[in-house]
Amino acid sequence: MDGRAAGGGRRKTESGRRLSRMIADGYLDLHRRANEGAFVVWIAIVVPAEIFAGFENVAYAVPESHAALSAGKGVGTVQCQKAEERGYSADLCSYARIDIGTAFDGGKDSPTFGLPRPHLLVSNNNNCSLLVKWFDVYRREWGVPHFIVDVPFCYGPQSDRDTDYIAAQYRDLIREIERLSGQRFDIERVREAVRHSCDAMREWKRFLRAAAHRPSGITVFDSFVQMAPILTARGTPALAEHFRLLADETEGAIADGRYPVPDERYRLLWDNIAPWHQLSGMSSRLAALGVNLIAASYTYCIGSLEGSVQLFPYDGADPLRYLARIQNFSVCPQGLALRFEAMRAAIGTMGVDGVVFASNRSCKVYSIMQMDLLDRVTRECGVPAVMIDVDHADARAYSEEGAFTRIEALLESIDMKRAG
């Protein structure tokens, strides 16, 4: 949980302390392993990290996760400016600018001292089309091999043919790592890692279900913060244990009558990436209005298939095929119908009063369908919605007053709907 006491003050919960230790220890361990000779891979967030558990000494880093952490720590704009000074456009994704600014400045100003230099880059073209170009910057500058996973866009459930196609590329990736690192691959280690990830996702879904309680047992800011180790510790028993304890703690708080927004009057859903530079200020200001952002498409999709919010379990069979099947869990590579079906399910399951569509200056692929989604949500779900402007990591592209003027208008619409 994000640390708000029921009385409105700030307190550090055990899950918050444990999360801080996990993140800090994870980056320290990454640097240690790299210094001791591990084969280092930089990956995009939806590239299945469980594959690397199949090797004895392969460590992975996630530039997007590091960029989000940098923004949350208040240095995102500084790093963006470094990239811009090197000639990169301010219209590029702020994650890319943060990462490029950090990488070419030796990790200066980074909360993790940057990331260790990679031996291999692995991107994909379904979650974010910019990622291929972003990672290719390092291929050109450093001469590092770049493996691109090609994943078909989905307008419906993934076909068996597409699953086979993606899994075949994973096998190509494994052979490439074997060739470059000199290490042997063990599929049983991957199978075990996938089981740990699925255990973690089951507990993650239990944690998210606390949003259905009235008042909600969590805020969306809790899920934004707590999702971090999903990116950096996938396939580990520590991740599953953390989420088990997190869900237990959250259910315990509900049983004790402790809620993050005890005077909750409005239950809203957020559509887009978290505004990492605004988490504390936005959560406090919303709580003062009796508003609880209880859920987000960015977090409810984790552990699900396209068009759903339910957990997709692992059946114990071929782990590579399972990892291929869930490659489109993120909403970004989904067509409008799939995104709407998942959102409609979340609205109904969690009792959402209104939706905030955050048009993200950096993430075009996430934002491009939002006007159509807003129209369908208001017409077919009967739920008021509003569009605000934001950037997930560059504070210069966000107006707090502009955003809250629109959010307050949304609250008025909810009040009118209730009165009518």
Contents of the next structure:
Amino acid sequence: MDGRAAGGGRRKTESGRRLSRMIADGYLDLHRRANEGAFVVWIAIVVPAEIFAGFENVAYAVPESHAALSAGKGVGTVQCQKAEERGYSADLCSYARIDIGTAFDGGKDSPTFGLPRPHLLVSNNNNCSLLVKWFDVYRREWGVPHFIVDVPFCYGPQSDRDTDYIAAQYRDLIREIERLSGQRFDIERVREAVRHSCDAMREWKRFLRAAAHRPSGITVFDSFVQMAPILTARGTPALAEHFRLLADETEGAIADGRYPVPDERYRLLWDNIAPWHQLSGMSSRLAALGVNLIAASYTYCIGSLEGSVQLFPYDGADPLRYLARIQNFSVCPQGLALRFEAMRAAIGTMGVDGVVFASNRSCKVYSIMQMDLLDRVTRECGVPAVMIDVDHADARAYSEEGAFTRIEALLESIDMKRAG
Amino acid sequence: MDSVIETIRACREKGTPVVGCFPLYPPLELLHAMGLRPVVLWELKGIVKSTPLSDRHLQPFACSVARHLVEIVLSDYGAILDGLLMYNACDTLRNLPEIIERGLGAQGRELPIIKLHIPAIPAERTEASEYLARRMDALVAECEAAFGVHFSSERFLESQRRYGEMRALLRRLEALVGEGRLLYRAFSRINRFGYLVGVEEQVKRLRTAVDDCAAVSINASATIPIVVSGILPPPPAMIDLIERCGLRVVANDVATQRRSYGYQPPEDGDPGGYYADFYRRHHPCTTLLPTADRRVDTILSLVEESGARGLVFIGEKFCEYESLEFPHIEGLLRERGVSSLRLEMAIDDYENCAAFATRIEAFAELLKGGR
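Having seen the form predicted on its own, could you give me the form predicted in complex with its partner chain?
Then the entire complex follows, led off by the chain already shown.
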């Protein structure tokens, strides 16, 4: 966790150093295992990686996570340009462009030397169907099999019928990996992995609760950065341990009176994917205005279901049904009503003063409906909100001055509301 | 176009509920069999000239199909609808039902909105066909409850015959376009009205069109045959532009056209069985995810069989499904010596086709040079 010391200077915390090691070791381990013959799977972020723990030697990579890391390290634009030079439209998701640019250039410019070539692609269509089309690019280029997990979109709580349907697809996926890799599957190992994931989510929620403190114990940028291993280390005891230490450290800092934005005057909520290319610049400039972006729909939805921000725990029953049930635990698979309910809960429990809707043409699935969400938040929650234009990974599609002009207008609205 | 709206209104006044269907491939036969009038909400360009109501709900980077759909429903024209049916055709469309519901609510209006999930996996996979069959049963029950109508297998079979005839006539008419007996512009106009007028009326129009042009002979030797591909066909002004440049559309891979009428399933009185086959063997489309593997071969065959020398891709602006596939297809066409041109446009651009003139002219020159 990158934090701001009480004196105002930035420092790297122990959890921040541990996270860096975890991420670096994770990619090194992925490449090492691939070189040593592991069966490599590329997955979309919502594909339940715990299933792969049921096999002896299946390693998985997450192109979206790699793309976010690339954008955070400042190479997102150069990778996007490589994809565009191959004919991929600049209107496409910047994660997809970064990934295609990286993959077709042999990992050049990537902070992780790219990802090892997959034996199987597994996408799903609930976070976004674009992922299916994106993985089809590799299927065609490399002749790699592509398994699609079909998840009905969630306008309300998932029905038993849908849970059964998704779980049946997981069984198909397991058979497919057995067939392709020659490895045997052990459901008990998946059960264990699901327990580890659930333990990790419990600690993650404890970490996020620090945002309810005044001043907040965290910024949204902490949660953006710290969510990375949820995508790349799911199902491992190391993830649960990391989040336990992170939550302990955060609570300890609050107890000691150390806060990332000590002179916090405005507590804002962010709606959309993180602006990976702006984490440092945006956090510094906001802090200088006394603004703390304390939470984001992108991170509070993790570990929760359908309109809730509370943990959805594992009850120890069929792990495949549980993994099917939590297909709705991120934001994009949820409809407007559920997204609003979760946002209202977050605003209420964390004492949010205003909401920044990051309208992101690069992620239409997240962004389309934000205009109605904004309207509902202002009318029904009585909280001022503003919409800014941001691309999550392509820095070319972001204007800092344009964004901050609107954020400053939001702060004025909050001041006016406070003045009565 | 006004007369079409009047026809729909008249149909409704006679007691037939009108169901506005989200694109692209809704189960039209089933709705028709239940005594409903399905109208596919592609666009009503000519009537809906701008999208002020939609603009209150959707950012400009939503595709124009989605923006126009929302505009139609929220505008006064939405009053011709008794309900809506959507299915998971794409990420943008799946977000629209609740947005529309809210927009209507703000006007004090309400419409039943039925949401259908079509499995996006191969039919061979465990539970895929069973899931679809259950959803079709549920759809029947939802329509019965919402509109007070009833399902019967006999009527369903009869509707399949009518839609089957309509699709066969459209394939025949497209062949006549390929032979040079009918201009693509006229074909597109006839096809477009089919989404608004009833299937019976459309069959009549198509029979007449086929008869009329069977005797016509157009000298096509001086033109260069091309295929067009996209979600919507090129607008009339662009077709004119294409033809003025000495090109002639001889076949299409357009979602509202061949992708919609390219395949007709065998008769089946059970909706689950019929639509399992309908979606499984459907003419490939970027939005029908399991058809991806067939799509490339289908386009290459289309180009080869039609004798086309080039392909013009009319990319719907912001449609990621379409644009993610194009670079691969473009490369394969190039390997076979077939040139391609990619244009990106939205419904809002229909009056600005002159902006594409230079590129189309250059493309035509390229093809002529390769003679």
